[in-house]
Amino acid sequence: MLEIIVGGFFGDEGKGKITAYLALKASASLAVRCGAVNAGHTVTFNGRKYGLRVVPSAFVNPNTVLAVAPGALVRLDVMSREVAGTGVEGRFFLDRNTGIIEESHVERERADARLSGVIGSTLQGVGAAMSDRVFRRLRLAKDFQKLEGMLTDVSEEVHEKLHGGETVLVEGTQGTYLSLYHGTYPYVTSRDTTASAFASEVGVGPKDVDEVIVVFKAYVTRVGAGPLPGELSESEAERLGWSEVATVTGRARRAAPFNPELARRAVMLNSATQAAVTKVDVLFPEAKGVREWGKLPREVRNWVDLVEGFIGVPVTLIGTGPNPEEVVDRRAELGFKPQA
């Protein structure tokens, strides 16, 4: 089984939490992270908060092999810190064709006034590295001798696992509306961020994908410039408890109420088969820590039903707290086969 986890808004939806939950509840033998270091996924585990920019959020399962897709980009300094900090040495691998962001890429972006002042880029060197890849001058993981011991063929590994009946998780980054093609251009990232793009980054075709889980937050947040329908003032966001800061840059996230039209379109663009909604406990504090559908307050269940009606696919996973296990899992009752 292959499942792709993808963001439904502008990033910050809680994909790391959902990936970590699936990893803990599954015998997923392999998890592959896509994207680049401008996207941070937060995982709270065993009382510690991890802000991950390279290592897959599935690291919480010690039996899961972790890898970075050939279409992804990494910074070696960030990678080294995360591998050491998560203790995944020996089970973390890069594809030979994974792109490497170097200091020169970061410097080029920091010198670009449009990126920093107009677009609101994270200035992590991602766009510069992507442009170098297009011009065929980017150095890849296979070009660095010191990486030899952690290189593999990720596409081959994924297909071997799938043909053996094992489960693979593909962790997408950022969100649908930051897509270079389908997002709020020019206020977007330097790649496509939909499920089909993540499948391509890994090296699998559409027929290999079993489930696409689009992740929404119970409200919408966005970092940097660009449109945000229904945007609240900073004071109103703070009053509601929706004030957040970005994992990578530490910048304040702008906030708005849950947007059903954006959610519906994200389901369409990703061919989502199911949805997860995180931080329901922020919208409804009485839902905090609940793990069973029948124990959620009636107003929460009614709200979820409304969301399902808007987006047209079942909400199978409901986040009720920061820890991976704080999830209402409805997959079995809704006819989805949970990972075994």
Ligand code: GTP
The other form holds:
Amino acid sequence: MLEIIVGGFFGDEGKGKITAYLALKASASLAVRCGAVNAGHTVTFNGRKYGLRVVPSAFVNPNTVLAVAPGALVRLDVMSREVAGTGVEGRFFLDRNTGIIEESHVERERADARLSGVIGSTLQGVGAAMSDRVFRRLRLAKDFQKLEGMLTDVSEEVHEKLHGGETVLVEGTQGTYLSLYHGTYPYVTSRDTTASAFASEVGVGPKDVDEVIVVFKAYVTRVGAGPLPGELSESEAERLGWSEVATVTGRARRAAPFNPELARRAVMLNSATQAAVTKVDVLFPEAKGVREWGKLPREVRNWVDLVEGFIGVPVTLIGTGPNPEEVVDRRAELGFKPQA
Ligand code: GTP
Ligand code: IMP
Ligand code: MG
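Form predicted in complex with ligand GTP, following the form predicted alone:
So here's everything in the complex, that chain up top.
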């Protein structure tokens, strides 16, 4: 069983928390992180908050093997700190072809006034490293002797687990509208961020994908420049409790109400089979910590029904707090296959 977790808006929808929940619940035997270090996934676990830029959010399950996709890009200093901080040595692997971002890439982006000024890039060197990869001069993990012990063939590992009937999670990064192809170009990241791109990054074809879970937040946030329909003023966002701070850059996230049209289109672009909606507890404080559909206030259930009506796929997971277990999981009652 292979599941892809993908963002439905502009990133930061809470993919980290949903992936952590699925890893614990589904006993995923392997989780593969895609994308690059400009994306920070927040996982709150056992009273600690982790801002993960390399290690898959599924690390919360000690039985899950963790890997980084061949199409992904990492920075080795960030990786070492995270591997130590999460204690995953021995079960964390890079693909031989994972791209390595070096200091020179970060410097090139910092020197680019348009990237920092007009686009509002995170300046983590991702675009510069991607361009070097296109020029076929980027160094990959296999070019670094010291990484030898943690290298593997991720696509072989994934296919082996799938043939054994095990569950594999593919953790996407950013969101559909930051996609280089499908987003609000030029205010986008340097990669495609839709489900097909993540399958390609890992090395699985479309027929191997069982579920695509598109993650939405109960409102929309965006960091950096670019259009945000219905954007609220900072004071209005503050008043509603929608103000957030970006995981990687510490910048304020801009906020707008839930956007049904963007959500509908994200379902289409990702061929989503189901949706997760996080931060429902921020919109409806009475939902905080609730874990059963029947215990959610009627107003909340009506809102979720409305969202489902717009987007055309079931909302199977509802986030009611930052901890992985703060989820209403409707998959069984909605007829989704129980997991391995
Ligand atoms: P990117 O890959 O950078 O797009 O990140 P992401 O999708 O993993 O999201 P990120 O962790 O950056 O931001 C989501 C924020 O919402 C984090 O602070 C989470 O702890 C928080 N969060 C996630 N789900 C819930 C929820 O259901 N309720 C509440 N209150 N907070 C949540
Ligand atoms: P870059 O990909 O770092 O160059 O940034 C380009 C645009 O994508 C900027 O608007 C960033 O704020 C945005 N962006 C990149 N990564 C993330 C992310 O993980 N979450 C939210 N926005 C992001
Ligand atoms: Mg984030």
